[in-house]
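Consider the single chain below, provided in structure tokens and representing the form predicted alone.
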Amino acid sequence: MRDVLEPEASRWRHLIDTFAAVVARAGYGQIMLPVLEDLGVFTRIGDATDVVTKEMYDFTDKGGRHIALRPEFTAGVCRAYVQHRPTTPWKVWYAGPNFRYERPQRGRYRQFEQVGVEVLDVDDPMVDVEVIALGWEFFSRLGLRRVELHLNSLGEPADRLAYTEALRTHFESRLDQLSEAARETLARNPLRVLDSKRPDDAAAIASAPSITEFWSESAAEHYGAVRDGLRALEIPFIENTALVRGLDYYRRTTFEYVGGTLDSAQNALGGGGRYDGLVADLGGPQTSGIGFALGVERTLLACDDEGVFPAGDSAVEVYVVDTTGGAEASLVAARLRAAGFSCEQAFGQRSLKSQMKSADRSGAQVAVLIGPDEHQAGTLTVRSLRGQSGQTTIDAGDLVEHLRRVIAVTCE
């Protein structure tokens, strides 16, 4: 876990302000979810999970009970909706934390940041396309041009069981070719040796059989109308039969989006899919479901490989020096931040000189200087800091008319 600090931190809001703009215009609305869960709504992501297994931080409260910090959104979005049964369709989005206890690398933190969507009660390849293209578009509002979108289909329960089988059948005759860490999880789930990127795996999963063997005509007529979709929008897709993400829940649609200067083993910048029958296993009706989770954290190290979206500049436009008490400091910045300005001032009744430096540091584009004379005066003169070096002593009444003239600015 980390501190975030300054411009950063400044970043960071813009990337979520961003996502915002794009999911709002399709309307999604946000969804605040609490950071504690009861245990139960997680280990509905499936107990053959390292998630579930062994990266839940969960623990009993003084009440007794057994909570958990969420791991992820897509359960606690479906658990809000079995609790307050929204009108549907029900379409929202969200952003915040989530943590897991697992290996720190670059890129993965065990407190991270998300952004997401989720369409709950729609069961229409359509919303597939819709919920894919949204995140496609907000890379692009980023400016990342090295994103690849990789699609898939894990079919219906019937067909993912038939294929977990056969993965089993496969990969168990072929032990000899499995790293050790892939035999454990062979033990748990055959389905997520494929997510192996050990070079030790590779020959036995290339190998293994593929999920287009068993789907079920109703799954291959839903994957087709997602492809077609894509097809019409020009999102360029790259169709992974190997791709099966890691949450137990996913069935039919499944896609990541994959950061094209990030390093192979932890590539992924987000993904999601389709999860029909997770809002019944939460206690609801037979719901359909589908979403995707973005990491930020991730995200932004594609960027700075890319050189995109960098941070912005965070200075301020005015800087109030005050050499008689700072009361009058106090009442120009207050007037100026009212009128749009982004303003700070000097504290402690410092010398001209330390407040001056104070002032540079800053940024600021220009100093408002209050001292004797000009307090008498019911003056205040203004001093360029960047570019043209020059100073103006102006009526105060004028300063906001006049720092509009010379600062860039849009006011409230």
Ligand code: HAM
Second form
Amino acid sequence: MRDVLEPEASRWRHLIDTFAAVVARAGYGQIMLPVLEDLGVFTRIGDATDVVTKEMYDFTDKGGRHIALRPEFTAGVCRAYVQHRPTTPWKVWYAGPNFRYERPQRGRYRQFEQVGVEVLDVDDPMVDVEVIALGWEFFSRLGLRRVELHLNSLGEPADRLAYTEALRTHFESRLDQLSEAARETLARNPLRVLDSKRPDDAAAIASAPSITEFWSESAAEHYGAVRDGLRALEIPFIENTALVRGLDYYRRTTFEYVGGTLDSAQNALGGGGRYDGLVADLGGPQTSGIGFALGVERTLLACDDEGVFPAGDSAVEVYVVDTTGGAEASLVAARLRAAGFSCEQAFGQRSLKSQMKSADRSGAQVAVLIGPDEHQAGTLTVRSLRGQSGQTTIDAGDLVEHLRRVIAVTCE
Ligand code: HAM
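Let's compare: the form predicted alone is above, so bring in the form predicted in complex with the named molecule.
Next comes the full complex, this chain leading.
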């Protein structure tokens, strides 16, 4: 778990604002969910997944309830849907922290931030296209160019089941070609063996059957419509039949945005897919659902690697220095903030030199100086801190007007 300090914190907020702007324009409304849910909400993600079996932060609370810190948002969104029964289609977006007890490394943390969207109760493949396109639009808005979209379909539940069994048979007859880790995965979830990046497993994976042979007509048709829709929007994608995703609730469309600059163990900037059975699993009516979540930390790492979406300038515009005791500085600062300037002041009745040092460090464009002379004459001295140095003394009443001329006002 990490602390996020400035200027990274501002960049982080700007990223979430950018995401919110992209999805709000498509009619998605924000949902804010509790960080804790009943454990049962998350066990629906699938008992064959590491997220549920190994990585959950779960505990018993003082009331004896078995609860967990959320490892993702989708199950919570479906729980909220069952509870509130909103009018549909229900299109929501979210941002916030999730918790998984994973082995930390670059791009993989135990507390990590996601932004994402979910759409409930629309079966139309065009909603798959809209959802996938929103993620794509977001990455391009950040300036990322080396993102690949990987696309697959896991078929209808019966197709997925038949495929899982075919994989089990295939891999069980080739146990000698599998690593110890892959054999363990096989016992829990044959689909996930396809995720192995170990060279030892490559041959057995290469000869494995493909999901395409198991698609029912309706699954193939849905997938075809999604592909056509993406092509119509000129969104490039790579068909990846080994893309099975780490959570059990997926059926039909699955996709991942893969960062071209990141290590293969954590190069998924985000991913998602359809989970048409999850609402029913949580006690609601049969409802289709689709969405994605993107990892904020990984996305920012990709931005660093590509040299895009830099941290902005979070410095204030004005720094008020007061050697007369400090009360005056508070009044000037309040006046400037009310007029729309960003403004800091020095505290602690320090010397002029020490206060000016703080002013320089703050990154402000100008310092407003209040000394005994100014105090007496009802004036203020405005000193430039960037670019050309220089200072002017003005009537205190003219300050706002004067600063409007010398500072490019950025506040609304
Ligand atoms: P996920 O693939 O588990 O999917 O996570 C989505 C993204 O969250 C990943 O691609 C990655 O960028 C980020 N992420 C996951 N775990 C970590 C971690 N330990 N550290 C840093 N980043 C991480 C889901 O969570 C699904 N709920 C997505 C979804 C929404 N499917 C349908 N709707």
